[in-house]
Structures are given as structure tokens and as C-alpha cells.
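Just one chain is shown here, as C-alpha cells, and it is the form predicted alone.
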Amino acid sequence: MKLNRLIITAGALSLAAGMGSAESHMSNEMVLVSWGGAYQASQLHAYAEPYMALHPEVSIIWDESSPEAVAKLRAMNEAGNITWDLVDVEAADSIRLCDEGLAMEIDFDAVLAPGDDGSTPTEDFGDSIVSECFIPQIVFSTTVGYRTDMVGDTPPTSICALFDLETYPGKRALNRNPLANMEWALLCDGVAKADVYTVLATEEGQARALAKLDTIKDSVIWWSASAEPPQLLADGEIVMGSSYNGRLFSAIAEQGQPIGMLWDAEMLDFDGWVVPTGLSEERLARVMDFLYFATDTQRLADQSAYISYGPARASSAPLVGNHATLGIPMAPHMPTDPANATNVFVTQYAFWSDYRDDLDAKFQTWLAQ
């Protein structure tokens, strides 16, 4: 059942971002929820630190609970005590939070910055606006990294190498949830890409995906924190493992680890902010002022200097430059680069919004067997 929603519009708030709200009417503290690691560091450097430089009275507290954002926001709402101000989530989770009334709907063109090219926010963000509550930041992918010194003379080129224990013996690492795992399992069990979600919506298709995963289950280390698979690769404890492309880029380019990237069937997705319902006027005013700044054309382009995720704004793409410390061009390391995107698998957000709770339960039961 959907709850009553508050829609943030220009008329609902007088924002400092172009609309003249006094700083005294804004909270001077924000709790931002993200994922930790290289991604959170990119957010810190690209827009949190510049924002605090402009507003020295503001302090930002980081919480790394984004993997559990849906469950925790449900609990906070039930308790009537919302302690988070802004939450970073994947696209499918934003739909769930929006449908449940746990995140606010946003009037994008009224309260976000226009593009530097003159486009409106809705034009600039385009297809990345998958929910009325979702303020996009980046395009990323879930993909597979492998130890270059453990795969012999034939590095993997297909996602189905995950299931090929004969050619690539050794441990794998996979996320302890169904997303990506079940799609890859069906692809490697012969289901056509266009039919994967139709099959996965059925009891038979779900059983088929889990049966395929059963073939490698004993060789899998299951991870919950996205910092784990790059570390397992670096330590040589696994031959390959799924991770986010930005985490793998950090291990390869910044740390010099002997890791290669397998882009085949990369699971393309969007990540962005949601604003929890139930914030006070002062907290909400600060959040919206920060969002206007943090999601403009320049700030999203700046983020790509710290991590290999593509900016969600079209106007930001031409501004993507070199890595902030390494000096290497970042465009070739983006999941959307043509050389990397020859066989992209686009996550179907509506499917996971509808099926995630049920498939999570089935997947955890299967893991425990």
C-alpha cells in the first residue's frame, strides 16, 4: 500500500540554491548515507568537501548503511524517528522506497540546477530518472574481476567463465543477494538476454537460476561489503569475483593489483540520492540546498576524477577528464565506454522493485541449505 507522499517543489521550499532562503533557517548538520570505500570517497572529494568549504558552519556525518537502506528506513519510519538526511541507493531500491512512501517525490525542474548546456534537469538526466523520488548521480556496473596470474594463457572473455570450473579452477566471490547472480545464471544456462526477466518472474525460472548457481556453490565465497571482493582478489584467495566496476578500477589503477576486468554482460545500473520523508523544515532546507549544488553539471563531472563511474547528467559527460591523482584519462574506464559496453545487460528496475523481497528470501534460504 502506498503512503501519502510529500512532493518537493519550488513552492514548497524557499531554497538557498537560487531562491534566497536564509542560512539561519537550515540545519547545520547532515547525515549522508552511502556505501563506503572508493565511491564514498569520490562523493566526499567531488561535492561534500567543496560544499563545506562554501558553508563552513555545516558538518557532514557519513553512515555506510546503503546496502541496508530499505530495511533501515522502514524501521525508522515505523519508529517515527528518521535519523538520516540523504540516502544513496541503487535505482531499484529507490522505486521501492518511493512506492512505500519512505522517500519524497522531487519536482526536478523546480529544485535542481539546470544543465550547463541550458537543458532542464529532466532533459539532462533523461532516462536515469527511474523514479519520481530518485536524484541520479552515476552510471555504474556490476561486473567481474579476475587474477591475471591465475587464469593461465586464456583470460576469460565471457561472463560464463564464472561457471566454468574446469577451465578456471579456484574460488569465486559473489554478492550475497540475488541481483546479478540470477541473471548471469540464466544467461549461462542458455536463456536469451531478452527473455531473462520473463523467465525469472516464474517459479520455474527462479529454480532454474538457483540450480545453475548450485553448480558452483561450493566454490563461492559470498560477500556482503563491496570492499571484500577486490581484497580477496588482491590476496589471491579467489580466481575471480563480482564487484562494482569502480571498486575494481581502484584496485587495478590505483593499487596496481594483478587484476583484469571482465566487461561481458556487465549489469548496468544507476545510483543516486533519495530524501527520506519526515525531515523537519530546517533539515529539509539544508538537504535541498546541498542537492542543488552536489548534482549540478560540474560536480557530477568532478566525481569521475576519483572513480570510474559515468556521470548521470548528459551535460557532465564532455567535462569528464583525467584522474585526480594518476592523471590518466577516465573516459576509457567508464562502463558506458563503447569498448567496454559491447554486451551490456541493463538491470530492469521495475522487476527488482516488484520481486526483490521475495527473491531475497528465496536466495537466503537457498544459501542456508
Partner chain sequence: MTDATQETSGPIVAADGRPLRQSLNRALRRQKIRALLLIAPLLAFIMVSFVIPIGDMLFRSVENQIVPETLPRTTALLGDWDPDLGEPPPEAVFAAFYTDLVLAEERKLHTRLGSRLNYENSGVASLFRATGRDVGRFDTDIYTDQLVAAVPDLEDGAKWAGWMAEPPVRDALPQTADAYDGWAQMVAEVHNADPVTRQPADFVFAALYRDLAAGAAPPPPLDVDVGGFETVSIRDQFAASDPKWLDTGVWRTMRAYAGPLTNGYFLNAVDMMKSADGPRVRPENERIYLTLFLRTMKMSLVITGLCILLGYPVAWILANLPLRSANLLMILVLLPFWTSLLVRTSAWKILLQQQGVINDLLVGIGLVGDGSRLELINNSTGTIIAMTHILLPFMILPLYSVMKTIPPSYLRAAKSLGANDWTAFWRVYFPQSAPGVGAGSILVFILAIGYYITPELVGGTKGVFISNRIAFHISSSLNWGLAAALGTILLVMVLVLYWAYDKLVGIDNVKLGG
The other form holds:
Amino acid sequence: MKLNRLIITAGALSLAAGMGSAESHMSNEMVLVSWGGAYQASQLHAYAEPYMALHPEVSIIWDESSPEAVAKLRAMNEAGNITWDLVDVEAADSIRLCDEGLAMEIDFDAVLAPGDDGSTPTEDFGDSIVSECFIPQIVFSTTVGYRTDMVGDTPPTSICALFDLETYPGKRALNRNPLANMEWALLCDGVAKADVYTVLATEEGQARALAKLDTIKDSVIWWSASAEPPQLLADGEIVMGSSYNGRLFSAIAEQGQPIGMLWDAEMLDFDGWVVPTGLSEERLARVMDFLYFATDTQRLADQSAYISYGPARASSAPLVGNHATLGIPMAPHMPTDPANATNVFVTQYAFWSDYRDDLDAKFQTWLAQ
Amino acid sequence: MTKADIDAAFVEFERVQKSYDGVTLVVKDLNLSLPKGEFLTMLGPSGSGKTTCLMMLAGFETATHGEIRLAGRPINNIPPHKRGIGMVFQNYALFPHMSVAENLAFPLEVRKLDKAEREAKVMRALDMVQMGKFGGRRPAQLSGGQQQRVALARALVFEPELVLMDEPLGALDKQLREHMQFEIKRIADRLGITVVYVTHDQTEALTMSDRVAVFDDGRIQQLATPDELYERPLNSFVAQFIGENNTLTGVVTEIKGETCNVKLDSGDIIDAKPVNVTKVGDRTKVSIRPERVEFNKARLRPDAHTLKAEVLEFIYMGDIFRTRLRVAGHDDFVVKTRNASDQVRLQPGTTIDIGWMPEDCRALDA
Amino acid sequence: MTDATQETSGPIVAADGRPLRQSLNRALRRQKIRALLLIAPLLAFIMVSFVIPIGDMLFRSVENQIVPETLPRTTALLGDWDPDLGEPPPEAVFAAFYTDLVLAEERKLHTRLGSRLNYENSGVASLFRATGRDVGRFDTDIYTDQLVAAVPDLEDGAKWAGWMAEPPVRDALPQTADAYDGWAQMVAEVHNADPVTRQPADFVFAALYRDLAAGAAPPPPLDVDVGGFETVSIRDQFAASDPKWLDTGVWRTMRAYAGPLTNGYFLNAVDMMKSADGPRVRPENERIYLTLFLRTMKMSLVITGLCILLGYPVAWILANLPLRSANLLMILVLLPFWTSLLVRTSAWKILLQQQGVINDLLVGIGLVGDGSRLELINNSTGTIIAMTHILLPFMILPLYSVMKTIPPSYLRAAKSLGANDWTAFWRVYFPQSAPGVGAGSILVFILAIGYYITPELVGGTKGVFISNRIAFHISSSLNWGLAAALGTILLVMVLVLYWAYDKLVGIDNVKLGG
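The form predicted in complex with its partner chain is what I want next, because the block you gave corresponds to the form predicted alone; please supply it.
Let us now look at the entire complex, which starts with that chain.
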């Protein structure tokens, strides 16, 4: 009992704003689902560790299942046993989960912290709130990294280097799902940037993208965990591979690997949390408490000290500082930095939320052939 | 054994030694030669080296030192399958996945005989062991005795001049064993083959063999015909190993040509025949066969020494009586008497005098 | 001898006059019941944890409840539509589909149904999602407005409930009653609200209009004359959301999969599809499963063969070494068992990759040029190497335990009979070790065709098995019906092979030991 009162006191002290729920009604265990590797580490350092320092009674279990989050949540829903408390997904997946009733709709202004500039959460997050269920964290981009020592004197400058086996012979690593691959294939097959999704919505367009991918199929190693491509690059197994800019930044800046990064037609996208539906009250209370903390202005800015992803809150942008250990300024490495964003390709998450199932089926069949 | 026989030695071991571990010798300096057509048994307790000798002859073990010759040809470096030696194994080693006829045809097949010839020989061999009707059976469908016959037929079907048998009757019950001993002997005699037979059963050795090599401690202790071995063992090991035997220990006190006197540890003096004692004062083990002990004083020489013996036990065994006595402090002294109509039956508790002819009591090494 | 034992007097009877067989059964019954009770816990465990789940999974390969349950009104009407005319279904079907889809959208079932139909006709998922978003905003509200204008009481949920409880109304307005029931149930279940307190949704009014337009004569005040109403075509509403609704394709699919049971998953599993003229082969770019089944079989055979080649000599050495050294070697054989499968497979990655240990070694000793490093991973070579390694103990162990029981005297006997080493081995030793080879092969082969982690990690795209597709459908696409169908086919194939093995070799010739 004494312990309980202590916890309540500590909890009350820790809460900046009036999240009135008593801590004794919160579950002390939380399963967070993320993407593993450098990104998950940044979440650990920026959100989870400070949170656990304030709430020593809470233990957090990480699950690196975000790549299959939609499928797994569907399966959990089918089985009637939701084991996850908070799931990190891409924007398109959040829309899918929201449509399917698998993610909870969020009243942003009621449950999230206001920006430290006084803006409401809705204003602060702005466009990054892509669905009623999506609590944004970062802006990231999918791009291509290459071995600087394997491309000769002509390092690639265009995304289409992926499809140029003559100039850049060797293996490539691509994501084992249609995301980004289909868009790049069409772009490099001569489709104008603005028309890509219109074309991709048609049967012919999909066939066209796959046909373009066919030209390099034999030279591709397909990855499914996002930690793989930096490793493959570091091992010299591939000459180039698609990856997320933050992961490539870690490999280049933190590990000093001979890797270069393309800033061409990089796929800009949001990543954020969704809360699965069907959580018990205690678990939901804990998740909401954590979310309030983990998505405030400071925490989102803190995360950028560990990985080069842009915070989703406008109010966090001025707080982006230096790398936590290297001390280098992080802003120039953000996908949102004007120097990097000269030829950005903005992912249409609405398209992907609608077409993901179709294209997955086609893409996986194509892969297996 | 004549000189000509030895010259015509068919199988010869010359100074053969065998060690498995490089530390101890399992076979120590083995010299043995046997003529064609002989039935020789290697007899000895387990670990005496007899099986190792057989395996060296078969080619499954190589001699560490020395030479083994077959028909005058050194065979140390000839692989087993080229030696042309038939072999019967302890557990028969009949190939379970082949029928009886296939088992027998196997050695003929590898010798590339044509089918008709094979079938004829297989039939003949099976008939020889009275198994003609069982050609289609699998070994597992046969009784132990039948398997034994098939194994024998298989070892003979390719007409080897030398057949080795490694305790072939060990797994059979007593009655069958005795029957098969006779059977094997009969076939061996009829075919005129040379047989080297390994057993630890002395009865088997005595009934079947032309000569018996008694093995102990890696050496041949005595190589002799069965009667020689029984009647005139050359050392106490052989005496004790072959047949039943009473042993008394003492010191030689007097040697007079073919007889000597031995003073037992109990102080009694007995008559004996000096075998491997040479001088007065040698310690000796004397050995007397139970059936040669005499307690009818009238049948002993007048000057014979006698011993007091207390009757401990009398066992009626049908053809013989077996009486256990306490003699010179030993209470395991056995006397066997024929169940004749005039034979006395000794009553336990009574004391009698016993004695023997000096030539029946052999003073051996201590 | 009693009469009972004489054959001529019929069945043998026991002392009490009952037939002997019956007496025996009675005597053995207690024993049997006791034996059954002893195994009862295991039996229950297997039933609950194995037989029932597997049965359920297998049933999913033909189960198709989701379509008729989510679209009951549409599927009932679609049967009368002839797809071969090349025309989309009539307005009535669209109207029924409208009702079904609104209800499904409210219940968040439309995406799941879309995913289900997407397995059969790629593109349906996005169609259902997009239209699901629009269907609540169809222009059918004009009926609501006009009907409410005519009968203001129609705004009142309680009035509706009252009418819909009256049999004459229900009989006169069948579509309306049906739509209202669906709506009321949905409101109660999804919104936890009492339908009495709410005005029914637009689709209920649309249904009412359709009933009235069709000439229904309900009791007043519902007998509105709708002759002068402004109308809206529901078909056009769908077409406006997505023109694909005017294609026959999606309707054909819904029609073909309208029943609660389907053979579609099985057809799909053998690269075929349903069509109006019965099953036909899928277009070439959608065919994968037969190739995968064939590849799975072929590669499993190769792996089994390699396991025999590599495992036989090892088992031989194990069986013939002195016990002490044999135990040591046995530990080496078993060592992989004690390491996680994932770790072992990942180790192969490091060994086999192009900049990996094996390639470095080959380049180092000059066997392979630096520019032409071998591709040992992310293809079938990688799968074969890694799986042979992982499955090798399953070959060695049964081989070893069988060889252990073959006395060395057989080989000696064969040699003494004149056979050279090879003949002795091949004619005498090998046939006796064959049961071990058989057991090991069955074990390895069956394990191999079901493996998926290793092919997934080292197989790239050319070295994956059918089980990878099953895993994909179980955990990623969630097409459990297809996964179940593929699994069933795999199971049947294994059983057929087992049967063939039994016919050819005889299952008695399989030994796992003595």
C-alpha cells in the first residue's frame, strides 16, 4: 500500500499536464512494436529510457515486428488476443489498420501534449496526422545507399542507377515488398513523377513496374528486416541497396562504413504509433500515459539526436541539435533539409492503404516465380 | 606325429605375436603347425589368445610379429577374401536378408560360378547337413541347430581345404551340442578337410579333435592328442583345465626314477610320478584324477603310502558314485567310483584310507 | 472332449454356454477400458492441441462463410444474374449490395471481405476499401429527404420501430423490413445504442423507396406515392465511386464465391481458378504453386540424397568406433541440435555469402577468381547446403542405431566367403543398413518439405519452398484458406509418398534402431 502511494505521488509529480488517471490503474508492462536496429534504439533512448526513469515500476518489452504489423494485428484480432500495446507503423499501414477497426481512433487534442510553443497537438502535427488512428513521430525517407568503393569514379546520382546493371554491375538489395520498388520502377521506366500513382493503380501499370523490376530480378537480394541492407553494404555483398536514410546515416556516420547515400527520388513518408483496439483499461491507461510523454515536443526532438529522422511536430524542429555521441549537427542529415529535398518523391499513403493488399499479392507472386 | 607330417605342414604359425595396444601381448610367441586333414582344437579360457589366433589365420587380425603360412605360402599380407578359408562363426553370421540357399550361393556367386553349378553345389551342401528342404527359408525362420547346420554348409559349400570354427556350438543346448559335435566330426572326416576349431569347452575339444592346443596366457601350454592331454598333462594348468582333478601341494622329498615321494603341507607323505620336478626340495602340485583314487588297500602296492580321509558327502549319480572327502586338510577331494554291483557306498562320517598308483599321481609345477 | 469343441456343432461356447468369442470379449473388456483410461490424458491432449486445430485449419481450405455472411442480400440475388451477357448486374443487385456494404462498413468487415475476394481477383481489396469510404456519402439521402418531407414521422426512430414490428407492414415492405432489421441490429451492436432513439440510415429509406416504387401498398401513413420523386441510380453511385463496379469482373468473383463452401482455395493451390465455364488454368504470370511444389519435391530429394551420402560414412564410423570415441563423435553430430536453428542458419549466411569465409578461402587458394566469386547463398544452392547440414543428424541417428545392431561378423563372414570389401559391403552390410537409410530418408524428406525458416533466410527467391508460401499466407497475407489448401495438398503428397514407399520397400523395412 505504501508502495502504491509512493507510485501515485511519483506519477503525479511526473505528469506535467493533468493526466488525472491514478497510476495504480495502469498496467506495469508494455509491449512496444517497432522496426529494430538503429531506429528502435533511438526510440529506446529518447522515449523509453526517460519514461522508465520516471516510472521505475514499468517494464517495456520490444518486439521488432513492425514490418508485419498489419498481418499480425489482423491475426491477433482473429484470435481475439491482442498482445501488443503500441505499434510503430508507416502512414499507409495506419490507414489500413484504422479502416479495419484494428487501430484505435485518437482524439489528438485530448490525449496528446500541446506543443511547447503553445500550439494544439492538431496544429503542431499538422499534415502528418494522416488518419484518425495515427500518432506521428517522424518524417523519414526510403532511399538508396551504395558502396563508395564499388562504383568507380562515377558514384550514382540518380535513383535509376538501381536499374543500370551496365554502369553499376553487382548485387542490389531491395525491400521484399512493393513499397518504393514499384514507384522507382515506374519512374525509371519513364513515367512522370506526377503520374506514378495513377499508372500504378492500373493493371497495366502494375505489370509495367514488375516488368521493369524483372530486368534486375536476378541481381537482387530481397531484404525483409530493415537492418539488413546496411549490413549487406558493410559486408560488401551488394553494390547498392534501398534502405531508410536514418539507417544509412548510422552506417556512414556512426560506423564509418564506405557508404554513400542518394538523395534522389527518395520516398518521403511518415512513421508513427497506433494503439491497437481491444486493450484492457489498465493497459490502455498506461499506453496513453506513455504516448503523452513520448510524443511531446522535447521527446521528438531528442530522438533526432540518435537518428536522422525529422520530428513530426513543427515545434520540435527548432530543438533539433547535435548527434548524441558524435556531436555533429543533425539538421543537414534530415530528409526534410532543403539541400536533401531537391527531388523528393512524396509517398501517397492513401494509395498504399488502398492498394497494398493487391500489390502485395501480385508482388509476392512475381517474386516466387 | 611323424617327421613327414610336420614337413607337410598345411598351416603353420611361426613365432607369431599379437598386441592390440602396444603394451601387452595377447599372443606370445606362438609356434604351431598342423598337417592337412587334421582336426585341431584351440582350447583355453577366455582371454587366452585362442580366438585371436583364429582371427589372424582368417585374416581379420594382422600378426604383430611372426609369420603365418598356409600350404607353405606366407599369408600375412593376403586379404581374408583371397585366403579361401571357410569359417563358421560363433553366432553363425548367416545373412538375415538372404534365404538359406542365397546364403550358400553367396560364396559361389562371388567366385563367379554359373547358375546351374551353383544350384547343384548348394543342394549338395544342404543335403550334407540334412537341410535340403529349407533352401527357401530365411535364417530367422530356423531353429538354432538348423542355423548351425546352414552355417556349416555355407562354410563348406565352396570346398575350402581349411575350415575355421569359432565356438560354433556355444549357443546350442547340451543335447543338440553333443549331436552336432558328432555331426561336424563326421563331415570333416568324410570331406578330409583341415579344421581349426576354437572352444572353451574341454569336453567338446576332447571328443572332436585329433589334437588339442591348450591356450593360456597367450601361449600354447600343451599340444597333444586328447588322451595324452588327459592322462599326461604337462603342467598343472593343463591338468586342472582338462577334466576333473584333485590337487594337493607339497615338497618333493625323494626321487627314485619313475616315482617320487612328496611331503604334503599337512605332513603326510604320498607317492607320485615326477613330471616337472627335478630334484628333492622342489615345491610341487600333485594331481590325481578322481577315478584313479583307490580305497581298496588290496589293490595298492604293498609299500604304497596311504592317507587318512574323512567321508563328507556321497552323491549317487547313476553310472558313478561321487564321494567328497577331507584329505590332508582339503575338503574338496573327490573320488569317483563305478556303480558296480560290488562297489561299496561310503557313509559320510566314516574315515577311510586312500591311496593310488604312483603313475596316476603327477607331480607338476607348483 | 465336449460337444462344444466339435466344429460341426456351430460356434465354440464357453462353460456358461455363451459363445467363446463373446466370453473372451467380456473378459477382456475391463482390460481394454483400463488401457483406454491410461491413454485418455494423452488422447485428450492430442485431440485438443493437435487434431481439432488441424481439422479446423483443414476445414478453412473449403470454408467461405465470410462472403455469404457479409453480403447476404447481394449473394441471394447474384445467382440470377448471367455474367456471360457482359452486362453489370441490374439495379436491384446494386441496391442489395448497397445495403450490405453500408452494414459491412459500419462493422468494419468490408476490408476483410475485400481481402478475401482479393485472393481470387487481385484489385478487389482496393475497390472495397475505396468504395467503403464513399458508401456512407451516396446521394441516396434524397430519398430520405423526400420521404421525411412526405411523412415527418419517418424521422422518429420509435415510430419506425413500431411499424417494423407490425406484420402487415413487414409483409408489404419486404426490402424495407430487411434493411431496417440489419440497421437496427448494427446500431445495437456497433454503436451500443437503442435503435428506437435514432433515425434509420439512408439505405433504409432507399429500401423503402424501392418497395414503394415497386408498387407496395403498406398501411398508412407509409403508403406514400413516390411517383413524382426525384430518383438516383445506385448503380451510378457505385460507378461514380469507382468505374470498376460496372465491369463484370468483380461481380463474377462475388457470384462465384457466394456459397458458404468453396473449392477456390484448392483450385488456386494448383494454379487454377474458378470461371463461369468451370475451373481453368490461371494466366502464366499468376502461376507459381505447381512450380513450387515441384521444386520442393526436387530439392527435398536432393537434400535427402546428400544426407545419405554424407551421413552414411559418419554413421558407419560412429557404429564401429570404440564406445569412448564414438560418444565424442556423437556429441559432435548432436551439437547442431543444441544450437538454435536461427543461429545455425545465420552462420551459414556468414560462411556462404560472396564476401564470406568459403568464398574468401576459395579465392585465397586460387581456385576461384576474385571477380567470379561463387553464388552460394540466396539461391537453391544455399538452401540445399544449409538444409543438408541442419537435417544431417536426422539421417545419421537412425542410420547409426541400425548399424549398431549389425554385428561385425557379417562382414567378416562375407569376406571369409570370398567377397572383396566392396561386395561384402554392398551385398551384405548395406542391405542390412537399408532400414536405417529408409527411416532416415523418410525423416529427412518429410522434414525437408515442411521446412521454411532456412529457405526463407538463405534461399533468396529461387530457393524457397512451398512451405514458405504457406508461411507467407499464414502470417503475411493472412490467406489462411489458401494456406490450408496448400497444407492439405502437401499432407496428401506426403501420405501418397509414404504409401508408395510402403508399397515399394515395405514399411517394415524402416527401423529407427535395434
